[in-house]
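What follows is one chain in structure tokens, specifically the form predicted alone.
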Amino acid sequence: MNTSHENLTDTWNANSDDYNRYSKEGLEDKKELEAWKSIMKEVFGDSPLKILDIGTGPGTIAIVLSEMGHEVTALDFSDSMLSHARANASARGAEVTFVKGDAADLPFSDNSFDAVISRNVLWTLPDPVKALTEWKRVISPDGKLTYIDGDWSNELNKSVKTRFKHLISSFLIRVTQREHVSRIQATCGKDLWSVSAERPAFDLNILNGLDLKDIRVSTGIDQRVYSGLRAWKYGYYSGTFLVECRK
């Protein structure tokens, strides 16, 4: 767990333009956008909630939730990512409050939100226990803690089929001049706890230790979201999962 905060910040800043292109493409894909809204409705229901999106990146999930009528605050520690997120939200007329901050040291008081959500963030953080403890702290009693993550490294090591699909994905990404979070793996992957952790079993042990309740894991998230060319580029992993629990 010796991946430094500075290293991660520099990496995300350096790759924010590529990641933003990937995200904007998804926001402009009607099927993908509706898939995300369907998943978010299953998680949060219909009633408007005060939700914190942790590690918002270019703002995809925050924008989706805002368009569904939720009051959304979105946090990221990368200035470049926040700049893209603000532009993306403005372009779509989405009302989101963007805040710069650390996902493992949140600048909010206890019980500030009805719910917390995060996508593809926990696996990059040096201390997942500290991060999840913080996420629990800022939600109200019986509030919901949800995140989307994956067992990407282990799946590549175990599955010949996934490795083959990964090669196709890498080729397509290069041809179309798009990049994705694989750059983060290449830059600091050897230092990440998630490289060797068996997930989501590892996550469940942490969540149970934090006395979170009603824990549920759903799999196949990428397969629900991506279609067409984007499915070939980004949706081939079966190890992507969504965790839901309550304080």
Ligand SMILES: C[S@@+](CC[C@H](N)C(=O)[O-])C[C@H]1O[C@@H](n2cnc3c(N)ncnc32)[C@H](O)[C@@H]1O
Second form
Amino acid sequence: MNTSHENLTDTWNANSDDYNRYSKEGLEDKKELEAWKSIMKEVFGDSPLKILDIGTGPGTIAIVLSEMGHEVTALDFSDSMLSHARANASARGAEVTFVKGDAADLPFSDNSFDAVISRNVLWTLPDPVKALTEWKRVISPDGKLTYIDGDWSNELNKSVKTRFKHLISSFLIRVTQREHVSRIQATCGKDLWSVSAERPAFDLNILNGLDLKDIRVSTGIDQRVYSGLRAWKYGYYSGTFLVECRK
Ligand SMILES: C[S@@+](CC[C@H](N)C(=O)[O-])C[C@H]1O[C@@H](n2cnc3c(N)ncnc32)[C@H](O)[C@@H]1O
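Just the form predicted alone so far, so send over the form predicted in complex with the ligand.
Now the complete complex, all chains and molecules, led by this one.
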């Protein structure tokens, strides 16, 4: 798989209907939505902030933050993802400004946001240092840089328990929605640095190198968020982590 910008954009466009089904199901799951709101409250507190959601996909985190009273801009390079995100936000009456752009070359000036958030995107970006440098650039001094990501490949390769749970997950996903969400990972992921990087140690090294402050990593995010059937389908990784730090 070639990881050129065009090829990655095509892959995400092609998989957006599938991904949107997974995301809409999550938005309609009250427990899951409340879990995300509680995590976001721990991260951003109660005061309204100007937040950028990078690689918003169908817009879940942007919608959650907007419903919590934040002023949210959400960026993605996939037209199909953005079109799903606009429809999802409008269906919920959530106010979000959607922008088409590249996560590693942001169309915003320096210090434009109080905070940046990104969920499950960094692993897909060919140059994580370039991306994180950009994410730092657009937040104001002392602003918050946060993201959620996972040690997807390593965990799957190393843990027999995770491989077994992954088999059950794949079966359930096929039975309940025919399409296989983690196909995206199988296609985009093979040639990326994230296949072999030990995370979050890899991330900490970059964040320290970029001179980011107050770095904190929390684990067990999927276990907090998914419940019921979705826990079997999507909650089998224990390696999902949340990074918080300041400029
Ligand atoms: C795994 S999805 C995550 C979507 C969303 N953050 C969520 O958690 O539901 C990755 C998203 O990142 C977007 N993406 C990948 N590379 C990107 C890039 N270079 N610039 C902008 N968006 C990108 C994809 O189009 C896709 O919507």
